[in-house]
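Take a look at this single chain, the form predicted alone, given in C-alpha cells.
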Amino acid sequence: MQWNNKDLEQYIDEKVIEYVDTLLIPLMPISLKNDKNLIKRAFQAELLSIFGNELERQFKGRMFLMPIYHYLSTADKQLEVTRLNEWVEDALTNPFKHVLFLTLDSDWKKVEAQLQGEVLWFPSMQSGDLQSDETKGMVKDQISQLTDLIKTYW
C-alpha cells in the first residue's frame, strides 16, 4: 500500500484486520551544494524509489510504503534518529508491528541500534540508465535479495 487516496482508504478498512502489518520508509539525502552529487543523488532517488515500489507491489496487503524520508546529506543522524524515531512513535499508533527503513546510505547501519526498526541498506550504483537491460537486472536481483531478508523479519 501507497501514500495515496486508494490505498489509504483500503487501509484504514483492513488495519482493524491486521493484515498490513510492516511500514516502509525509505530514507534519501539530499544536497544542493555539488554539481556532479546532484546528479548522483537524483539517479539514488530515482533508483530509492523504484526500490520502494517494488517491495510495496511484491507485498502489496502487508506492507504499507511511506513517502521518502528527505534530509541533508551533511545532517547530524543523531538528530535524524530522534525525528525517524519520532515518525515511527506516530506511526505505531497503527497497528504495525514491523518497521524498516530502506536506504543507500550506509551510514544508517551505524545508527540501527538507536532507530525503532530494522535498517535495510543496499548498495547502489552512482549513476546509469535505469532503462539499461544491466540495470533492470540488478533491480531485479536486489529486489530478490531484499524480498528474501524481509521475510526473515516476519
Second form
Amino acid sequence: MQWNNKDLEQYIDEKVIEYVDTLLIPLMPISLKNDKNLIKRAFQAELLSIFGNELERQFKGRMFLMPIYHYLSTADKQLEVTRLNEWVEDALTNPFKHVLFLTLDSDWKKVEAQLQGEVLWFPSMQSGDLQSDETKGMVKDQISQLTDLIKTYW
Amino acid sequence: MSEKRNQVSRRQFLNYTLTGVGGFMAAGMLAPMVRFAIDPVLKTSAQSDMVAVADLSEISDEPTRIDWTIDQVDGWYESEVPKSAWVYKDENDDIIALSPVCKHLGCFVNWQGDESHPDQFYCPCHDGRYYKSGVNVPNTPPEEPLDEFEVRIDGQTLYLGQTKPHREA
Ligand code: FES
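To test you: the structure above is the form predicted alone. What is the structure of the form predicted in complex with the partner chain?
And the full complex, kicking off with our chain again.
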C-alpha cells in the first residue's frame, strides 16, 4: 500500500486493514552542501525510492510504504531517534505489528538498538548509471535479498 | 504510484530551488525508477497493446518469471510501468502467462515459494496458494484464480497484452 488516494480507499476497509501489518519507512539524508558527496546523495536518494517502490509492489497486500523520511545528514541522530520512535509508537497503535526502516545510511546501524523498529540497511553503489544493465542487475539482486530478509520478520 | 509522483515533484522542487546544482538531481529522474528491472531489448511492441517479452526458447513447462515495462499515461503523468508474469507451457504446449498479483490483496506470488507445496504458487503475505493452473487453492485467503495475460506468438517471439480474468474464473 502506498500513501495515496487509491490505495488508502482500499486500505480503510476493515477486512483489509487487519492484513496490512508492516510499515516500511525509508530514511533519506539530505544536505544541500555542495561538496563531493552531493551527487552521491542524490543518486542514493533515487536508489532508495526504487527500492521502496519495488518492495511495496511485491508486498502490496501486507506492507504500507510511508512517504520518505528526510533528515539533514548533519542532524543529531539522537533527536532523530526520538522522533522516529514517536512514529513507531503511532504505527504500533494503528495497528501495525512490524516497523521497518529502509536506509542506505550506515549511521543508523550505530543507533539501531535505540530504535523501536528494525533497520534494513544495505550497502549500495556510490554512484553510477541507473540505466545500465549492470546496475539493474545489482539492484534486482539486492531487492530479492531484501524481500527474503523481510519475510524473516514475519 | 503517487509516492513516485510525489518524489518527482519534490525533486523538481529541489531542482528549481537549487539553481546550478539541481541539474544533477533532475537527470534521469523518472525513467530509472521503473526501468531497472527490465531488459531493454525486449521493449519493442509489434502491435498496439501487445509487447514482445521473451523468446519462445526461454519458456519451458516450469513457470518462469518474465519482467518488462509498458508506457502508461494516466491523467497527469506519462511513465514506464513495470510488469511481470509467470509463463510456462501447459500439457497441450499452449503458453500460459499468469499475473503474479495475488487476488487477495495484491502481493507477488512465487512459483514454489513454499517448500511444503512445491507445485504451487505461493503468496508470502498471508499464505495464499494457487495451483499451477492459476486456480486458487480453497481455504487460503485468495478467492479467485490469478489473472491471465493475453498471449500472442509470432514466429519465435512471445507477446503479452492486457490481463483478463482467468479462463476458469
Ligand atoms: S495478498 Fe496474497 S494472500 Fe494476502
